[in-house]
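One chain follows as structure tokens, the form predicted alone.
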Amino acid sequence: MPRRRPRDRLTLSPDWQRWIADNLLAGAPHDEIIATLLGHGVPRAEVDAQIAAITASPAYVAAQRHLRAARRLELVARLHRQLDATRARPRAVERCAGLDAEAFFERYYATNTPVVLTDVVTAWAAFGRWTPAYLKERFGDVEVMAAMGRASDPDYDMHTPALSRPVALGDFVDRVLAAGESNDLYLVANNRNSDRAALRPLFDEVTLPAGLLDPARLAGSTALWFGPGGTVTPLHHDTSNIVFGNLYGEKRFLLVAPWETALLQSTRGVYSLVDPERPDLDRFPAFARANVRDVVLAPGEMLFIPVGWWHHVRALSVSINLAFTNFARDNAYDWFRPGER
């Protein structure tokens, strides 16, 4: 708001100066900016002087240059969104079988396109064998780290290290089966349980697809997930490509492409503040334009989640999953963190 300084010389507060700069950069008509300022009691001479000073400042000139670059990039993203909308089923994710590694990398990996592989997990000895009862019987005495008390923390996924506790896997199985539908307890990727030596025999029952995943880089590149129905991983993106194998139960994925720039208005690091199951369009109106793909992953299916794709995950039942990032192609994109810029 306008404020008076010594000698009764009327000047504009920093808030009003920023308001002028924001509206000029956004392309608002000069006459509307002037009319608003005059309506708040700013003399015309002061209005003209302030606009002239702002547009002549080096900071404003630099801001114009960066804004032009941002608008060009937004045009590229808009092109992707518009072309994506022409697909026959723009909200669907393709399912396929019989895909060799070369075809996968060319058709999906290199094009940043999600796909459900229906014949990878079904070839594992683990498929049909990994159940809660099996995990308890074979590995019940193994100590694992589990995130517990998630329901009391609104930022439970970001605070996984603080919420994680050691527990015998057999005891954790009992808790999961007794929990009913719950988001309170979960074995998640950040618990790093798949790297535990005592659980290494699990991988004797997993066959890595030839040429797709690199067995020499298995350590540190896998994640074991296990929890009750009702567990939720909030909307976020990862900085690497992932294949997520579903061995037991069902999970629902809501996926949004990285070129849906509406999500960048609601980011905290790699997380989004939007709940895609119940989006608050009053708070995040731009999300209404986003194309959300909806995938329910059945037992025996594997979802390829391309780097940068936003995904929200809900377990529809007790579930056991194994994910991998050790692709036979480059998979280092830690620089992709638009929410932190």
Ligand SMILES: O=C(O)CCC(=O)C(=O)O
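Numbering follows the first chain given and starts at 1. Predicted, not measured: the structure shown is a model, and the values here were computed from it. Heads up, when I say rigid core I mean the largest set of C-alphas that superpose within 1.5 Å between the two forms. What changes on going to the form predicted together with this ligand:
Each C-alpha goes to whichever rigid part superposes it better, and by this rule Pro114 and Asn23 end up in different parts for the motion between these two forms. Treated as two rigid bodies, the chain between these two forms differs by a rotation of the smaller body against the larger of 8 degrees.
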Given for the second form:
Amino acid sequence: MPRRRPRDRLTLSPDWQRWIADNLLAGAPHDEIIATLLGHGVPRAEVDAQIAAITASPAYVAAQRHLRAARRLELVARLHRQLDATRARPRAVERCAGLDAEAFFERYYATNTPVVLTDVVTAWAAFGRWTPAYLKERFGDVEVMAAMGRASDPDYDMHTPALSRPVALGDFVDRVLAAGESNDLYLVANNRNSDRAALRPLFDEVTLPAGLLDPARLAGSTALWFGPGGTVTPLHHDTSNIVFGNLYGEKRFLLVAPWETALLQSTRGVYSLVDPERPDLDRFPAFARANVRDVVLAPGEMLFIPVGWWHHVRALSVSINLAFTNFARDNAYDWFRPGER
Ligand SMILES: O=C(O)CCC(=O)C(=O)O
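Following the display of the form predicted alone, present the structure of the form predicted together with this ligand.
In what comes next, the whole complex appears, and the chain from above leads the way.
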């Protein structure tokens, strides 16, 4: 005769145990959790024993403590969202001319607020001069690295190192101009081309705004972007503040504040799986509540992207851009870096 099973024997799979813990921590009603388990044929006595064992486990008690801390932070994020929504134009990004460095740091840098500066790039000798033809004529023989074959890799942006190939800048210009609308080829920040000695003369045609960027820390702090219309950098955030100067063409930025991260419902390191141009609201319903700022950057404009702000970028035409992180203020943050924690 078979022995009687002990009443508290835990036979549910680890997946089901995790499901129960997840739902309890998320605040799902006990009745619903119990009904689901009963519906899957788990005997009532086992359901009760399982829930009691999970809620008494030291791991669950520790998770509850972390959950309380996370909820407190969530409240601060919600506060930001609510206050943001009371602004006259919550989706707008200000455009500003004549701002001195002090006012920039006080009003935008210190408050983590994006802004478009309309009179910085226009003052550079490079503005109006940097075109694809100019890059080819002056630096056509310079070997650069560029990401290619992006269209056949769904994770092209995070795979930039593997997709990058050496190419003469002149040949790359020809390919960009022949490409039409394409996301296949792109010279991006991670290619680190702006640090190449052969391209240093480019910086003779750029005047750093006084007091805003530190000329002594230019090395390793700049990024050259060049590609056809149709390039897309998926939704991600950077780990420092950036000013993004647009010299040629137009780019559309969709920006989401760091305090709305919970609404993205999906993060992979510094990337989000949400496509803000065509959000899949069945998969990511909370994104419908996100306040997406939409900025089209015209030639000559410079966008300040504050640290932690999510941004998705589409080139609306062939474009050339130069970005900087060497602010004359502290720009290092103990921000999440994939793989570190
Ligand atoms: O221009 C782009 O495609 C992306 C720019 C960007 O994401 C950045 O500078 O952080």
